[in-house]
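What follows is one chain in structure tokens, specifically the form predicted on its own.
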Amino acid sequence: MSTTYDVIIVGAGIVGCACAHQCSQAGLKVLILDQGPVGGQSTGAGMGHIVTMDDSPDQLALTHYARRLWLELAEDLPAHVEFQRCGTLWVAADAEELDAVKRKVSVYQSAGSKAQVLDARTLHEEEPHLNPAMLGGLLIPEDAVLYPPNAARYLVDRARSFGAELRTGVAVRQIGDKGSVTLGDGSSVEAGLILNAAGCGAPALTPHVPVRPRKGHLVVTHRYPGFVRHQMIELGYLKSAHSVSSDSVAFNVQPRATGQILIGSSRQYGDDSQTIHHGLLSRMMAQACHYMPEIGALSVTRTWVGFRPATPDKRPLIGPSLVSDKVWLATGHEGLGIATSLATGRLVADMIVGRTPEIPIAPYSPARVTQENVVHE
């Protein structure tokens, strides 16, 4: 069978799609292949932030140039997408948090991104609703915040406008190492190169690829429009992301175009179910409740979970994978795929073609990774 395509993807996730936007729009042939609606899993469950992190100096370079990329497109973007540049608050809780934020803010300068510490006078008028006993914090003014599942289908529109085919409701069953996707009814299709954007889903269509589901619990108020002005984040969230021996919560909220608010959040690893972790959700709650003692009395209209696609080092897998050459991934990028889609995006297109990524690659390679690297609890 001949080569039909220069690029298949596997997944319809909203990586899977900003590659097919930056691959299509680079002159490329491409196929989208999803088994289920585009935006669905991670996509569909996830918080919608566009924040610059700086765990790793890797994570703050591939944060800081995907909100870039976001903040090119975002006059582009619908309504239905609900995009808001309202900030990311970091929230000290108490004086060492305080003196992190005064670290961080010299750490987001250098990167060229905007910071401002505020004292706490300043954070009580920024966000009323906060705990009065909270000294300080970071903002981060050029964050934002979306509504995932439409952001995704917004870039595989886009993408498809370049000429690039979806097709969902297609099981993939097998990608071999040779260029070909083997589907669910046994037919197949071929092309140049596979990439493989399954998220949790990756490991089971190419060995080797150390990612692993770590679930979340997530909930959505009623609509309260001005009670949460930024997204806003405890200083104590890197220490809950890192935890991979335990279950943890940590304070995020989010405001909603709609008004409604989002509450986070949690992570736990070694359950792949659906069912919410009753205790783990009322951990969740408590902590939202002492930063914000006032959200526990908004009425609720829904709690679900999610899963991200976690690797052993937080940083996701992005290019040629260990099996072929043919074979290349883009998961792995755990509670951040919304923020870094569109990096990932840029710079898998930026490899194919052979332009000079605007970023260093290699912290995001596969080849950095082994199946002895995966983390067994």
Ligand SMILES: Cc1cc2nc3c(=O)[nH]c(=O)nc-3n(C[C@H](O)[C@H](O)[C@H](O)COP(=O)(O)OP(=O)(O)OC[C@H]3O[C@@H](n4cnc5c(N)ncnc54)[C@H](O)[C@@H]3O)c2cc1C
Second form
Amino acid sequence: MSTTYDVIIVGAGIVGCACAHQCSQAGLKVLILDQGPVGGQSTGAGMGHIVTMDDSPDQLALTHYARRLWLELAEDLPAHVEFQRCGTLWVAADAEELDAVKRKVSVYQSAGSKAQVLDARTLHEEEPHLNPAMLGGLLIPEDAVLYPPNAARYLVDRARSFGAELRTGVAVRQIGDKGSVTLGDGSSVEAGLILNAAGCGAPALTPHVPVRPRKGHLVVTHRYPGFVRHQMIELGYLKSAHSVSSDSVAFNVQPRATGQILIGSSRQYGDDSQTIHHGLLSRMMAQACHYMPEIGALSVTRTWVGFRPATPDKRPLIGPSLVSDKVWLATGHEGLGIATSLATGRLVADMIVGRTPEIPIAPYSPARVTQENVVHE
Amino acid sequence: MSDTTKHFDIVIVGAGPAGMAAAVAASQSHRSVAVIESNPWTGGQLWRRPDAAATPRAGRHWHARFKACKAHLITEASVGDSIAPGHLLVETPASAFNLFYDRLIMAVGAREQFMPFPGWTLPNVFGAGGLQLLAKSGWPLQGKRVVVAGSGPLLLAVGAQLRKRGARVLCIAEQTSLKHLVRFGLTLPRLGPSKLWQALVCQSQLLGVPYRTGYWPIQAHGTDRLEGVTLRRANGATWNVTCDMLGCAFGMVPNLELARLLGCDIEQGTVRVDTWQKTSVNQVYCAGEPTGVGGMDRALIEGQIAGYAVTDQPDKARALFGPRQKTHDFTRVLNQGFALRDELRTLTTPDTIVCRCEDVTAAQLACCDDFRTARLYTRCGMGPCQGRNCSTATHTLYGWETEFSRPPVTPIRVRSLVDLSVEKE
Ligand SMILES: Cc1cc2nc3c(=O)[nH]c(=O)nc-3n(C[C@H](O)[C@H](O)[C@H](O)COP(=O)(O)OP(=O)(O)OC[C@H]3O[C@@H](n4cnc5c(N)ncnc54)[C@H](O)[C@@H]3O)c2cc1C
Ligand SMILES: Cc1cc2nc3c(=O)[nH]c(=O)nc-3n(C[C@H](O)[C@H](O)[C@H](O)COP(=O)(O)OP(=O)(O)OC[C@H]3O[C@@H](n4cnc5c(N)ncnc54)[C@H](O)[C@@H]3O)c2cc1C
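The form predicted on its own done, now the form predicted together with this ligand:
Shown next: the complete complex, the earlier chain at its head.
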């Protein structure tokens, strides 16, 4: 049978689904494959914070663009995606972090994002359960939260409405340089282009993909509506998330539409097991109790771990791979894959059909990763 | 450190008949023994009461033996998580502690199985056991019109209890057919716990409670609370009963969360154990309902065997193998006699709620292939009951398996997770 697909997307996580949506909407004939169900890996384990971040200008450009796309889509999202524009509140615990707030507010504003400095009084009005010792914060009011697996399902359903084909429970054993995939049963399917969006599974299919799983723990509580109003993150997170070598925890809480509270977060390399690391979990909960003492009394119903597909320079890999111009990548989004999925999908489609992307794409080009700097710190 | 860390040679989780018997047996050795019970009272499903003297004779007997044995009892303490082999996290109302053991006996019992049918989430529809608890706690039942429906011998016990508290028990609707029941009743005298069954039937008859076999509930009616229930028979006939309360239970299902978390093999919905009650995991034993729902006698015997086995008293354990076999035969008959009829699997309509914690309907579950995708897309099983009810319901309705358990075993405070020590002592 001759090739009927323009693009085969390997991986129906949120990134693959967003790419399928954009590609099929752009008129391409898409097949999307996943070994498991839609959104069953990182996407099902993650927190769903649609956040703009300013670690680097590239990161700010990508996250800001992506958030705009989410806000444009918000109206269409069905209720089960649980999209809520609750805003991000970055909490400053000391004078140094309070200084960072003042610097950051102008960075956000110059990128076109609303941002507001909160003094201690306003901070505690916004979030009455925060530790009274907290000094202030930075509010990014347009940030949002959603429920990732249902967002992925929504995107893939949109893709199907544009003619995309979805096959779940189909493992890809190999991606061929000339534009083919070999499936678990030995059969192969061809396409003009193969997009590897397999998340943490991407390196097993394409050589020289410097993605490594970065483990994270999450905890969810019973329902306590109103206990937390914004997604809150400590500004110390910037320090801890940057250290790639050691395990770290940070205060990071999210109000769910159901009234439940998600409590994170931890970052760990070199532990690929599904087991809970109780030492880290304990530190993570201690951090939450430090920022919100009353959180200690809340009841936990579930704890789990997930893996973020991480790259050495903390930027995703979007575009043609080093292997062949018929094998493309859309992976390596680490802790921002939910947030930046829509932008990734748009950029991939732009590049394939030759539209001018709205933001520079060079920073995410897989070509930046030559053999030498593949090593993680 | 000492108040947040305890160590015992033998730790028994659960102070029902199985756990109490295990403690009595294990105490006949020089090992240190602790019993952890989440309730304020010992005795489990059957004998749990503020006043142990008020329990039936067997209950009094075992409570006395348990009291006299040297086992250290910690009540209002729930095993919340397994940190590592030999290390549990236990939560009490005030705090949490790390509990280290050399050998563990799980005697955590079973729970009622609910089946979703239209209207089952209306106020005043209860689990049969829940209704019994209401009765025990002095809830005003005088003159209340009550229907008890579902399956299993417990319906009779509950019906009798309600009757004693002055409720008008309009009927006990047992889904199993008379044919099945007769077979069950006929085989019974050859087996151990026959007296119990006869006593139950006699008692409910003496109290004038009609016992209808081959009837099952298909719909509970009412707008903001229960007003009546429709029962159906195998020949298709239906019967509307106006009532104030409905107690439903479709048998018992083992509590497997702790066993799953510890990695024990589960076979056909029960914990797999060898002749010494040892599970597939080293140093971990199991007794009572989790190995098979078979009543008090089974729980008592298995508990003792496990208690002897973990303290290296094999001869005493071996002496109980014969009696245990009888209770296993009884379990088999019980399961056959009260097997759920297929009609119960088709009672839901698209808008019937299946997971009541998260308000997930049958229609929403139609897009899911298994319990995992249901959890992922609908949050079925993600609520406060941690999937205890809907995992069994969806197993019965759709054949879905729950392959693993995520910690904690029971909901646990954030603070308790902070308190856990990770270094072994
Ligand atoms: C604890 C935690 C919290 C997080 N919080 C956030 C957050 O708040 N905001 C945010 O933006 N991001 C967050 N993330 C990160 C986010 O979850 C990921 O970046 C994102 O889900 C990545 O999506 P993906 O589609 O690339 O990967 P995945 O969701 O893993 O999808 C890849 C898919 O490929 C499939 N696959 C792999 N190999 C094969 C193969 N050989 N054949 C067929 N299929 C294959 C897999 O089954 C999988 O479904 C968090 C992550 C974790 C772990
Ligand atoms: C209403 C009713 C009437 C019955 N009538 C009869 C009868 O007349 N005759 C008969 O033979 N059988 C009867 N049964 C069945 C009988 O109760 C059981 O067979 C018996 O109680 C099983 O004993 P067990 O020790 O295995 O479990 P259980 O009695 O259920 O005891 C388990 C104990 O473990 C505790 N536990 C569970 N998880 C944890 C945890 N994580 N941490 C700490 N503690 C925990 C529980 O609180 C409970 O006390 C009846 C049952 C019910 C519900």
